[in-house]
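Only one chain is shown below, in structure tokens, and it's the form predicted in complex with the DNA.
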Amino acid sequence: MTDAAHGTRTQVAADELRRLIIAGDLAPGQRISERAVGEYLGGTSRTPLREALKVLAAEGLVTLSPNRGATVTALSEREVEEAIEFLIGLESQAADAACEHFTEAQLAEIEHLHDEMHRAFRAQQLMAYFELNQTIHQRIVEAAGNRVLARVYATECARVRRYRYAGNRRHERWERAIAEHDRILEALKARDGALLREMLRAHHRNGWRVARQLVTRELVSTTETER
């Protein structure tokens, strides 16, 4: 189950909990009991678990309340929207530099991921598609050559990942998303930063417009005044 069997127990626990949260196996708002997680991980004591929870809290994946324990962070619709606009801004920041700097090897990898993504779509493998999709965006951002940008992008992507995933369950959306990605790849190959920026922006806004509908009644904490 826990394939990440290497590293310290804190590291293993953080990686496993992060995976569970990002993959959506733990619902937003759900309580994370130290003892329960310890047993789940096969007898890990609370000390490394508490350290792992602190790390995840710093990443924004869990929320800690003093003396009251940890819960999976629940984002309001507003907060998800802010995060997505923020991510659009990061990709915009990356677009020009990426078009200027990417190497042939980087382009080849992105094209490969793109083909794989098409394959996942034809095979109707939603999860595989979504993973590949995310990786493509990550690679584009990385191509800009700014490690700080790439790191923050990855972290903030992870935070809102589950809220965006749902959109692709609508088949029309999924189909359009693929088409948008074709144009994104074209803009990249043409090294047209301005065009790439616009393609990416539209892609994400379209995606969220659909995901928001589905997600609002499932995941998003609707109490907007909670914070």
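These figures come from a predicted structure and were not determined experimentally. Positions refer to the first chain, counted from 1. Between two forms, the rigid core is defined as the largest C-alpha subset superposing within 1.5 Å. Compared with the form predicted alone:
Hinge residue for the rigid-part rotation between the two forms, picked from 113, 129, 88, 75: 75. C-alpha superpositions between the two forms give a turn of 20 degrees for the smaller rigid part relative to the larger.
The form predicted alone is what I want next, because the block you gave corresponds to the form predicted in complex with the DNA; please supply it.
Chain alone follows, minus partners and molecules.
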């Protein structure tokens, strides 16, 4: 197998495992069987699969242990809440600078992503909607022009991605979230940094209020499984 082919199989495996974790098909604390996952992915060999697990471990979605192998990372309610507050702080820091510095090309990309997100919402494609949603937030932070800020933001987002996804499983929250994104885009287009900051903060906290219930249930389930 060429290096390019190996890299492609590793990326495919990482993308599919990430989707399974974010969607909740692989639960926090669950051991990831290399054989079962390899069969699920159509016979993916162990080498690219192990490389994929390392990629997800670097993102914080998987924990690698000499004794247990790979398991889905389980975060406590406090850890997730602290991460959400940290992300709010990073986006708040980026809001004014983004409104001051974004280019027309950057705005056009965000508007295009926003339109695609609405299409995914109308088609009830939650995973596609979520990925577009996350990309929009990342592009807003990147528009601030601080590469360190953007890199730290991306890293922390990856670690709590599955919990943010869970908040949209309830349809009423999903509907509110899309409306909140409409207002976020309006604030960005108006170059109103103060308003954008408040819209982003409210958007995160509203989502976390719904997702917190899932985290609590998962902690109870994980504790009972480990007994």
